[in-house]
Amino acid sequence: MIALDIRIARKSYPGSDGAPPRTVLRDLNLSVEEGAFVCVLGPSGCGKTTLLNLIAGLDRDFDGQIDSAGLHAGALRIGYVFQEPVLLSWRTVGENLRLVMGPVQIAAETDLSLLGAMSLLDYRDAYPKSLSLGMSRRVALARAFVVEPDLLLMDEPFVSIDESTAEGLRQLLLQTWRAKPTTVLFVTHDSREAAELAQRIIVLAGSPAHIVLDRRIELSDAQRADPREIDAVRRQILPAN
């Protein structure tokens, strides 16, 4: 089933100081199938950033229309998980998530299942200031995931931290949504991310960005875990990036 219709025909920014607009975006379609794990793939400043914000609404600014109709009965859920863990500094962790739950998750405790899986149950009743950048962003990672979403946006969440941590958070992402089934659209401009992650990859380029390579990726978890084969995917989409 499809569960997302992308049809940008333009995105444009204003121009300062007199200057014409600047387009971002043009021509780009784009259909994603019901839990899917689809990466896209880009330079920085590419308008990928862009593309998640047209998707989850919070910029209406452009021609063009997004479909989600196939994902959901009622209200959408969305999972939008940014560069930064963007986490209430004043709130605990345990009432980070509470934040976003709604009763009957609330009296399942989802959140403590959430944050038994990422390891982080102890650190409940901590403060955002108290926890390292891999933990930050394994608590928005657990946030975006205990509402359930029909569709997770993940900008980049694991860009600037070691890649010890990195791969660490990119197998915990991996186990969680397997868990919990969800379509996911993953933005990075690391081509070993998503080789390692994807079952789609969608790569953008040029000015105005659009799509040059749309593949799908079939390996196995083992296969996943082999860099040669990584690499072997790397050569097929790096020559279109």
The other form holds:
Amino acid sequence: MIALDIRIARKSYPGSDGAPPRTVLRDLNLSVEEGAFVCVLGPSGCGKTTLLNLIAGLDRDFDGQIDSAGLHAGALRIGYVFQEPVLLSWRTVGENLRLVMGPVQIAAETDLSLLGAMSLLDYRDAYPKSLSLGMSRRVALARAFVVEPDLLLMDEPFVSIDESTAEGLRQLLLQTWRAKPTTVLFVTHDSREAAELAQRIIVLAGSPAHIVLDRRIELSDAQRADPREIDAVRRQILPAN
Amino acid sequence: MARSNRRTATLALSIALFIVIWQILASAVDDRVLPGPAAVLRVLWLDTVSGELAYHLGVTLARVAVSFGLAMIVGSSIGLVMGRSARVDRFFDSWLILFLNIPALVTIVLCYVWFGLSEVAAVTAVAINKIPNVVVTIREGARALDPAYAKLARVYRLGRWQTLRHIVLPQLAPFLRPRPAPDWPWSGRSSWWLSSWDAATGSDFNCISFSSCSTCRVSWPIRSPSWPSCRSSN
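Switch from the form predicted alone to the form predicted together with the partner chain and print that structure.
What follows is the whole complex; the chain from before opens it.
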């Protein structure tokens, strides 16, 4: 796992059809400590996905820099859970995982232990099309963890599923993250989800987006399971929106 | 079941009618240049028994395989690049239109002029003819590639080869896959094998002067028993 030092002076997209360039992020500075679980909360379309793409190195066209520290030898391994599961429908669940695994994980058969821990072992030979959306999201989660990531980026990974399935996936995420600790940046527009998961919540707002609130959440597991505690946290962070 | 029976019956009737018309014409003309079905069948049988048919069929199919493979490899590569890069597409689009519109016969004649009546000429002619069609098909496929999978490949650092093999090619599979023509694919064209690749490769590259009598010999079975030049070339 790694620590991140994010300094984005400006991220703009060129305007299409003669429109002026649109600045999405401005003066966004954020340090994330090693092994932290950070939720980035903000309204839809405010630039959260853009931020993850910059951190993942998918988009290098911005002013500023993103440094990572604490990296072991070799390239940074990133686990990324997208808004959609993005499983290869022409490969089985097991093959989807093996495709992204490095030689170390293949030698250690990380996939088997992970699939077991995530109750997916029975689905190893299933094709993604035969899975429900909730189950596909579970597989996408497994794929992100199976690379033993230094950094786990999650882009609203539990949207468009029913609340009880989402709740189950959140618990599974926390459980897996505790077993395989890593630095997590979890993007969501759902303050309840953020309050349930995060050790620290960053609230983005405005256009261009910047950080309007940065709060540590120190709740025990029992408190996180208590809706009143969660609502209290939401009241603390929501007025800033 | 009843439906497929009816289809088979229609097909049988169609073939029967064709043979009847053929026989009538052959009888009416009564000339060596239009042998009847029985005469053709006899040669077909003789060549089958002597093994000549299998030999020539093999040669033809080998040529087809080579030219087809060539067309697929070259055409797919070009199509993939054109589908992925708008700039390359704009640059080569007019070339593509030009090559698409060169009649097959022109390419064949030119290749024979350039390379002589050789294997190279036949294979090259077919390949040149089919490459533009393959380019167009694969270009469509490449345009339809899902950007979400490209992002996946980059984030998880799949190499070029892995990306091609596990991400790109499976998405192109519907465009690459042999698509059997409806009903009876081996009708009209030289064989099922040929015509099933049709959708990907264009059409009718079957008998493209693989039947040039002098050097390549006639390799297609339905040859006239009364064409002395063909026989004599043996």
